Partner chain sequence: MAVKNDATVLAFEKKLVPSDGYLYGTTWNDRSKVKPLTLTPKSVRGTISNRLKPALQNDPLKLNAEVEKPNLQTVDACALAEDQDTLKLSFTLKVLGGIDKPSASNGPEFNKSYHGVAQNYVAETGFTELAKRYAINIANGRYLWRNRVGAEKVEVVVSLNEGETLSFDAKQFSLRDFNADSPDLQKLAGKIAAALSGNLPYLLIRVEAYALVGSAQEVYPSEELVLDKGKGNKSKILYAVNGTAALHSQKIGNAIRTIDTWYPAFAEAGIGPIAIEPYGSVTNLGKAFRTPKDKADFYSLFDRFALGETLASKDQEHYVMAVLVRGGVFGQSGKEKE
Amino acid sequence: MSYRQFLLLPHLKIHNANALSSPYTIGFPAMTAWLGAVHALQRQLRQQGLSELQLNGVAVSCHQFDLQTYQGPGDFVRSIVGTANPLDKDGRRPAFVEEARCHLEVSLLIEIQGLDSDDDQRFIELVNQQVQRMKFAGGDLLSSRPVEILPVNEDEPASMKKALNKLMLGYVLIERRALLADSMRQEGQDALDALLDYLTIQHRATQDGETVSWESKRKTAGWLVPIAVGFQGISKPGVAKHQRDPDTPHRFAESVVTLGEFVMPHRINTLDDMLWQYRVDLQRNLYLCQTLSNA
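Now give the single chain's structure, the form predicted alone.
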């Protein structure tokens, strides 16, 4: 029997979250933001006496997403409504830290380990209190529903369906880096070309006599999006002037971007396909977020 225990944070309504999904794209907040929030929650709960608690993986289901844009009278395209914090010493917005913002509603499904069954009620009370004090993806929490503990037996379809129904109606983000790997191996493309190839919408016209019809499609079906999944170290660990934590080595890094896909929860066959977790590969200087099925 495959028995697992989960914490559900249902329908978090978040205001002004960071919509920079990677250094190059704007959209759904990056997975690093959601994993960072779960890590902060774990640290707070451990300080409250749940010292053995582990929050090991998180799935994100998006119920509603509203990117902050503006289209004035006569404008052909929409403009991003951005912000830039912190302000400089003169109170002006520094241009190089501009951020897009979004309002969204999400549910988080978090795997729990190390929780004694006698602590269930206290755990729920602490989580309900702590969540109200937290930021998620840089945004403020406006409202949420009471949290739940969900036991799941993956060998029983009814148990799986009950957990997945808690994430409806919404779309969960899964990892699709295998598509890029296949294109690079089979078509000889570099990573950027392979990424753009899957995101490009191609328009083709066909003519039958005097009738011309247009068809628009992508390389592969599905709601594919570019996502940031971590960092590649580009310098050796060392000490940098004014670094935030003087006890931890500092290194310069670049963002790692790959493909993700939003799918409805009822299409998920195994929970590991949508549960994200940190993974560090020091041999290749990679600090990544990956789904458990791709780890």
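Numbering follows the first chain given and starts at 1. What we label the rigid core is the largest C-alpha set whose atoms superpose within 1.5 Å from one form to the other. Computed from a predicted model, the values in this text were never measured in an experiment. First, how it differs from the form predicted in complex with the partner chain.
The rigid-core alignment places the CA of Thr211 2 Å or more apart between these two forms.
Mind giving me the form predicted in complex with the partner chain, seeing as the form predicted alone was just shown?
We keep it simple here and write out only the one chain, dropping partners and molecules.
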């Protein structure tokens, strides 16, 4: 099966999206946010009559990213640029809640299945309309270009290239969980140490006679970032008071953070490397987003 069909949502300009991707990282919105948006889109489209439609995986290409932080001249840390809440009923200013926001421009490449080719035109129209009404990662969509359907034959380099070019000038997020797993296994590090090990920049000096030369580098080449990819259940599923949906069992969970890497799309060889999907592992209470090649 090398013939696949994709929906491209090109150049979505989003502002004030949630950049608080996990309790200890800020930056690019969590993968759960993008998969959630695609899931919402699928539900909407199914309600509109495309009941067989499946949106199966999503690749996110980031063209532009503007994190709302401030770093004054000479500052080491950056501080979050906040927003104030309206006054409360006594006319007093409520406490500030710091929430990291970002403005960004992304393209989403979504794998579709179950679309009748007679429905193509209607599908495109519906998506164009629906996308405008949606929020992405908690942010508002300001503008987007018209959506496209892209058939891709993975055996044909030209067809692959055509699809990947649509995501260019940007960086797609891929999963580098294997790096963490390796160093945990080989060096016996715990997960957080292993994660930090890949993110720190180490400065090393080498002396050659009189001259000392400094070298600054990370453990591995590549634009590695910590990313939030899902949740670990930490209580038994059950019923909590006032939960949002009374018919679905509810459980407490904490974020799962791992390593990801932003790469230029032209370096992608298999589409599965960048297509993300939900995976549930009920044995280990894990609710994850994973790339198809890592599954």
